[in-house]
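Take a look at this single chain, the form predicted on its own, given in structure tokens.
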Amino acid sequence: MPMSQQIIFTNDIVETLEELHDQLKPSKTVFFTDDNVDEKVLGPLISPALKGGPLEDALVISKDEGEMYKTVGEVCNVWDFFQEEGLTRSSLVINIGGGVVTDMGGFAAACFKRGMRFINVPTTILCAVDAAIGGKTGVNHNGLKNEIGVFREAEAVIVSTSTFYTLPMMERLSGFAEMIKHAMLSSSEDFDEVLDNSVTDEDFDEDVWLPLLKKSIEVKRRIVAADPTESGLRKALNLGHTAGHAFESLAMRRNRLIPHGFAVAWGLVVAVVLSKMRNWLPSNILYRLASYVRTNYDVFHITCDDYPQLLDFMHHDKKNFDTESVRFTLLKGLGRPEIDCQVSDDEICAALDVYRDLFGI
């Protein structure tokens, strides 16, 4: 799967969509979104501007908002809609929303008729720097994150800060966690730059955010271009995700949803603890990261009694070669990822102990 998707930075979403529509010449076009984005972005901001243009008659399918609806059953409903409306392989799906929407919409398009084209328009920072880019699509299954999916790139990703101004602070923080991860995979200079910028400022300063977003996206693009199907280097992007996904799964088991980026932030701390234990990563990196995460992301409360469930979730992580071992991405240093690190249950439990100490739980 070559890295071929266009990433377009613009604040004129409608004009860009119309230009892409003219280039792709689809037989039919459908917007896929969720109810929240339909109400706040697609309906009031985008749809009125489509009047009189080539996308005026585009179909719209809107799903319930939330991670709990990212299931095979919900995708089947989307496929039913595609069938009923007569979509073909030459049709086009425009996914506009956060990561749940681009994951689901991309998966639905990639499988229907063995592959329709799609465009991603991320409306959250998290989606812009992570889910919308790189060709991963999928849904959750039996309480496990992204258990079913395929690699399929969008024709284009339209990144527009115009959709970020009204994001709640929790959504900004969630996206910023992935930017921290990318900075750690890049260099100590990028790590310092990201943590020196306050994501909690009430004003969304485009002059500050746009360069940071571009730099973060470029880190992911370089890695994906070198390894599109995650056979090697791309596994570096899993930094923080092995423990992070386990935290998310435990939260779902508790009937409490947590933002993906928050789980990644806590997972990064666990990964850096393991990196210090194994690779003698400098303590100042761990303490600075843990302090930033604790200040901005609060803490995910766990006790020793939760360790067996967390270990079970980690053993079933799709990145493992088997269910007997757990594979982590760790760091030899900032900008020096180490992939496929086989970590024992005892080491994981020791890292979780340190995590709890760092967060005072």
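The structure displayed is predicted, hence computed values, not measured ones. In this text, the rigid core denotes the largest set of C-alpha atoms whose superposition between the two forms falls within 1.5 Å. Residue numbers count along the first chain shown, from 1. What changes on going to the form predicted together with another copy of the chain:
- Relative to the superposed rigid core, the position of the CA of residue 160 differs between these two forms by less than 2 Å.
- Core-aligned CA deviation for residue 35 between these two forms: less than 2 Å.
- Of the two rigid parts of this chain, the smaller turns against the larger by 10 degrees between these two forms, per C-alpha superposition.
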Second form
There are 2 protein chains.
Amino acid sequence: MPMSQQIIFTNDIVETLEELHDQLKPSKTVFFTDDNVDEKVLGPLISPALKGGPLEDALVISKDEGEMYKTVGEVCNVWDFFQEEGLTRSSLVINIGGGVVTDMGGFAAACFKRGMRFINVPTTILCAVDAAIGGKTGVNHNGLKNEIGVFREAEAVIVSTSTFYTLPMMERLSGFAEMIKHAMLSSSEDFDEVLDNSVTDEDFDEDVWLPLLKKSIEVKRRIVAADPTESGLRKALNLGHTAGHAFESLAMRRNRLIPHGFAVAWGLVVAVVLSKMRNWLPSNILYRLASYVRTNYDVFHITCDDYPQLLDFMHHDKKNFDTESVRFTLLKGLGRPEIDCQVSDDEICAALDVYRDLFGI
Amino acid sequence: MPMSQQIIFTNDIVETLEELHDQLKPSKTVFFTDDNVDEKVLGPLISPALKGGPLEDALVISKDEGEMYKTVGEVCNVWDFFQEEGLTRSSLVINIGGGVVTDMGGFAAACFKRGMRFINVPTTILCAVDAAIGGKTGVNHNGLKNEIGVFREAEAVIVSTSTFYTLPMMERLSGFAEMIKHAMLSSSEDFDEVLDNSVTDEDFDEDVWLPLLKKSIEVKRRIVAADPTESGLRKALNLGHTAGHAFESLAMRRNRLIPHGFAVAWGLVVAVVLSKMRNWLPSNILYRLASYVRTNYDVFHITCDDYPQLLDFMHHDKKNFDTESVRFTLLKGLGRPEIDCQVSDDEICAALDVYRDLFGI
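Same protein, different condition: the form predicted on its own was shown, now please give the form predicted together with another copy of the chain.
Time for the whole complex; same chain goes first.
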């Protein structure tokens, strides 16, 4: 899979879409979105502005909002629609929404007639810095995340902060956690720069966001370009996700949903604790990160009674090929990720103790 | 998509599979097949021979036989099985069967965890010279053929005539039609060589089949390598299929199923008639082909009352991007395919008149 993906930073989504349409000359164009984005962004902002232009006749298909509708069954409904509307291999799908929309719409397009082209227009920060970039598409299956999918690059990703004002603070924070992760994978300077910003400031505006977003996306793009199908280096992007996924699964058992980025933020703390336990990172980095996360991301409550369950989730994480021990991505320093670190159950429990200490729980 | 596909010609499928297993070192291996192949080939011939070897613990999943089970719903059942058995991205699927099995098993493998490796072991001639080679995977959707799928190459294709003796004569003939097509795309010499064989001879044995098969597969491989995702040259392989698909669809309307290769054989005659009408081919080639097809493939009965329906099917063929006229692959000579030839409805009707004359109907 060649990395030919264009990433376009713009304040004018409509103009950019029309230019791309002129370049790609699709036989038909379909917007794929969810009800929430349709109501808040596509309906009021994008569709009226397309009137009179080359995309005036674009179709819209909107799915129910949420992760629970990211299934093969729902993709079949999308395929039915594509067939009814006579889409061909030279048609174009524009995915506009968060990660659920770009993952699912990318998969639907990639498999229809063995591959239509698609464009991603992320409307969340999390999607802009993560899901929309890098060619992973897919849906959940039997409750397991992204079990069914393919690697296929969007023709273009359009990144614009112009829709982000619609985001609730929780969504903004969730995306920012992945940006912290990218900064940690990049360099000490990037880490400092990101944590110098308070994501919860109301006046945290475009002029601040855009350069940070660009830098963050560049980190992901560089790593993906080196390893598009995740056979090695790309696992670096899993930093914070091994413990993070376990926290998400535990929350689900408790019938609570926590935003993905929050789980990543807590998981980053666990990964940094483990890195520090190996004397790979100094304590000041741990304290700085933990303090930022505690201030902005609240706390995920666990007791030592939860450890066996958390360990069990980590052993069965889909990125964990080795069922004997758990493999983490850790840091040998800021900007120096180390993939496939085997960590014993005892080490994990010790790290969870430190996590609880740091958060005073 | 790089053309890295190995095609292995062998008389010992088991030994070849064991060697490939040693090279690929999968975490788990699954045979994907259908009930008919399971009963006639996998159960009696392959499975017992694997005892004591590295593939002894390979799992088997078998689907109901037939095109009607080549659906997204059935692929979901396969994915359920893959999940239950704990397959990972480093597992291996061995598709053993005809085109329905290799298309569907390839698609199931290509999308599970964004891509497991797979090997194709065609058990029909049609599959060996066509479906198993070239990276097209997919399933039908709402009655439309191969609507959902991806381009993904098998790690290896194992071609062995050792299972072909189980094929009914109709299956053998059906595969041979694609071999005639490949010969026509290749050269005048190949065309003569193929038609010098009588496929219905009972003593038509391995020593004759194998070199013909190799040559035929090489023609397809060469064309696919030049255009893996069918943006141009690969359409040459569509020779005979525009009229052929229309005959198949008409038969379906009449509640009759005709073997795909038979429809291709009749469709080749129509394509050659059209090429001759443009003075691209001499009459002796048309007569030689028509006589071979009439002798071996029976006749598909049509009257001029069927023309509007046949034209309608051709206009809606999925390879026909242009709804105003029908685009055929024709021949400027043997070995000189010309893709995307616009043919008017009047020309098609005239060609169907000649087809009926040639077959005396």
